[in-house]
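In the block that follows, a single chain appears as structure tokens, in the form predicted alone.
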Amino acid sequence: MVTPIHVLSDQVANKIAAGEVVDRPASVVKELMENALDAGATHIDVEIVSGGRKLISVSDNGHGMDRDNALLSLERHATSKIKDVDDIERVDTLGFRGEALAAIASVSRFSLTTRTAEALCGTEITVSGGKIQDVQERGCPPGTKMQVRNLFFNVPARRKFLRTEQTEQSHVRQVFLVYGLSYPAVDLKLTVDSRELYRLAGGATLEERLRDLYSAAFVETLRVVSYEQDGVKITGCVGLPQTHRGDRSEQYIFINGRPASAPILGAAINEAYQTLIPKGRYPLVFLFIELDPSMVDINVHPTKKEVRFRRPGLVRDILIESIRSALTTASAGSDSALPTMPVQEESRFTKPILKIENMPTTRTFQYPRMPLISEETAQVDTREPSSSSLPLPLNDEQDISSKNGPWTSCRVLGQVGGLYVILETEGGLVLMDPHAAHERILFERFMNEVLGHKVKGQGLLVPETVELGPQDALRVRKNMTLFEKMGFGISEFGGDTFIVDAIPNCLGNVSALSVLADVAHSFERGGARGGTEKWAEEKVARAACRAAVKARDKLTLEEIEQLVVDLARAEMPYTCPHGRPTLILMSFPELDKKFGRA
């Protein structure tokens, strides 16, 4: 038997665009807050009630809708931010397709209430289940409030997979905190149940909102980006390296002022943190990305998550490049500069807290080789890069002095543990490792070499026969040509053995099996893709430093304080180039609390 087609009336057919724009009380919210949005609303006020089963109300200060108007928005696929095909091509605002009342009208119990300015009173329309009930005039303020009750009444299998009243209502929190991330501009309020959980001042920068939603310190530990190129914009905020999550929980992306995402945007952040954070860990980023509307492609997701981009590659490029230029303390003297240590108002090098009479002494505390010297009197260090695998010894006059480093001054005390050296600067106590502290410089100085074209190589006495594996030894092939760019001499014995009669001079003796393993490895470990040729550099740059540091080199106390030396003015001093943290601070007011003085 044959089952005749039929046309679904407009009641079933906004139930099921309301099960694709609205799946829980938070993305009415989310709906609402757009059209408020949109609208040029100042001031927003959120209130939900039992997690928003019970109500959910968004009233604004917009510009409001007469009743024809007012009519009109509560049909399907009626909207005022498009009127033809070709406005689709550059939507610039936060709604388009004209769904979002119809659909919530019709799965709860519906009221809107809305003026316009020049209005002496306001229109109220009563909606329950998808039909108008009532209209009539009411005095209200200019702008609109809409009120959602018993949402998912006459739907009793969507109720019956909401989540606890406690759930839903972090959902509906973490929707206000987006918005309000979104919007520093726009006065925000949400209460809970009767109890205002947050009031957010408008005509506020990102920096005040996010210090608004988090904490001061939390502002602290973010970079500023700030970057444009090609009619990409790109603006906000980026957590330093030692900051990261388990999760992409705290990245948010907004395009055009929308939030939403792309996959090519997760994979240029962690490309661009690819040699700062570990494996597995997540930055913090607040992004803002800019571009003409026609570059972007909004209308893929029926909630607008997820967009395309016209030129993902060069939105990518950008990105990458924005994110490290944030990053990097080249731009130590503006406003996106990495903070340094807390200075004490008083050095305690120079006036100890406690004296202790017959404390025996060792050579590190009677013998600090690194005074207190002022930025002033910085001196830069124009000598030739090592050859050795360990770091030149430290000379007398040398200091330490850097203003984009992470300390102007500070002194070794000794090591523990036989590896992990303890140092004493302006803001307190510091751990390092000085073996992921040295492969951050022999990585930074190699790719400073490679990019300004000017690797110098030596030969080796003796060269290297190294035979690898079949996959490897594809990839070393395929990339013999970077392979000489960055140094190496390799040429093909046969099969799958390689001569390597040349390294990079500032590697010293590495390994010739150890660096085409690693880099092998690191090809594989990067896929297909590769990306620019940039990237594939990096990749040979890392793993060749990870084969220049040995786990457990005999360090002295001068090689030491040249590794401090050096770790001061690199570009990023806190981490290894595959992540590991090189430092560990403990501040002194830390101390102090520690130990119950503060």
Contents of the next structure:
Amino acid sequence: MVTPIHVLSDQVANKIAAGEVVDRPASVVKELMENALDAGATHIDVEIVSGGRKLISVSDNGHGMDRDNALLSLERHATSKIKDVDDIERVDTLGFRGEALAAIASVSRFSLTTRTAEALCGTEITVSGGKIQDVQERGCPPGTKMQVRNLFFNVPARRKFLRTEQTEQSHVRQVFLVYGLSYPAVDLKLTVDSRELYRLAGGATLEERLRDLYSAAFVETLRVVSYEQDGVKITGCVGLPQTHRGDRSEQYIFINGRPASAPILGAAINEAYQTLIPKGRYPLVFLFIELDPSMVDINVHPTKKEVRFRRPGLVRDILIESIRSALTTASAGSDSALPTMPVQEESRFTKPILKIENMPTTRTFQYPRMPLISEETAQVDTREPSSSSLPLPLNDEQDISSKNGPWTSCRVLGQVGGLYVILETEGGLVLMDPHAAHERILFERFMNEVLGHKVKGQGLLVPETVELGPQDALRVRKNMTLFEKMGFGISEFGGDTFIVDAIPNCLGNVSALSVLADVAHSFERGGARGGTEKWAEEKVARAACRAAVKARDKLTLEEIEQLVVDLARAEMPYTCPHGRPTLILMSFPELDKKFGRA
Ligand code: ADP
Ligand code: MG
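Output block for the form predicted in complex with adenosine-5'-diphosphate (ADP), input the form predicted alone:
Everything in the complex follows now, all chains and molecules, and the chain you saw is the first one.
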């Protein structure tokens, strides 16, 4: 039997097509905000309830529509923005495909209220699952208000794919943030479950927006980009190499005002920062690329997220150059409000990364050989490590001699490169990265406490309030019990602000902000879910220890010696918990060989 062919009804076709444009509340917010911006709005109010499942409302003070246009706007492929395919080459609006309203109205209970400035009265249209229910005259201010209720009420398959309210909400906030960044001139407000989350004053500069959305301290870690060549103009800010992230979530790129990206741009950014930041880390960028619209094809993807350049190589080179020059030139003469920061590092000789106090420099080193681990040492030198001026070792009960430490005796000779400590051991010359070593020691101590359920939280004298970005805040909220188990005292303070009143004892005096932000960030790839509990704990411990160690910029010689002692007793002394080496050994035979004495 042959199944007859029939043409799908508009309603069914719209519903199917909706999948490409609208896949979650955030994409509805994106389309509606774009429409409001295209309508020339200077004021946009966004509101969501229950992560956008119950309600998404976007109202603007743009040019509005008359009754006929309002009805037309709901048809598929109805747009006021282009007439012909060629127009796409010149289009300067965010939308042009004429799909969004038809799609959104077909998968929700939708209402549109709109009025042009000249009209005495507005129009209200209600639609349910793509069917127009009612068209009425309605008194309303000039502009447009779109309300989307019960998204996907008639597409259960889609609804099942929605994540928790918090997750959907954080995606919506991400979209809001993106348009907040690209339209600093526009007044924007986001209300979530009747709580006002952001109110961004219009008429702002990018710097002011960044300050409103992040913080003043954050803006200080950025450098201004302003570069133009061959008709390609690049403006915005990029992060100093010190700040980087584990993924591209803080890389915002706008092409002719439209949030978009292209694979070559990511590669160009990596290249611009090559050698400046560790492999596998990503710098922060907020970049606006402007070029002749005919040089870029924005119609590659229904959501227009990815674009293609006519001359990708050119854009790539200019982008690299623009970032490089922002990072290297003193931005004297730049008219930006951003503070200028010296990027070229001062010599590490004059400005060490880690300052070691009372390090013997010219005099020879007159302190006793440090007995460390082996039986051999016990014969040569019977003093216990604790008999020196060193603080007591970590684990008194641990049988030291049973462990194979890296050496049996050692003395500290000095420091090079403002960081590395030079040690002489009976086996040869050792270079130690004290930060890596410290991280390893803290990590093992922390994990021992966690696994033995012995973590002690240390109450902070003054609880710190910590404000996190939306993604990080979500990660913290999801892992509250884990944090509690690991000695953190964290409570929610509304919005993305948390109060930290205790941090794990073993981390010492470290700012709650840096620890919490780093720990939250450690969940950015893969999240804590997939893995076992121990895996998640290790992740937290690793990030916390790194943050704690990073905060130290001074150690005394005694502390260095203690590090050596502690490291010798660690389970895995040779690498930090992130896998970097703690020690590099050059054995005497190796040295002899190098000097031709073999
Ligand atoms: P597109 O934005 O691609 O043109 P949409 O389906 O998003 O398609 O919108 C269809 C048309 O409805 C737009 O071209 C525009 O003329 C009109 N429109 C949509 N939203 C608004 C708004 N907020 N204010 C004024 N007109 C709007
Ligand atoms: Mg649109």
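Definition used throughout: the rigid core is the maximal C-alpha set that superposes within 1.5 Å between two forms. Everything quoted here is computed from the prediction, not taken from an experiment. Positions refer to the first chain, counted from 1.
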* Core-aligned CA displacement of Asp38 at least 2 Å between the two forms -> no
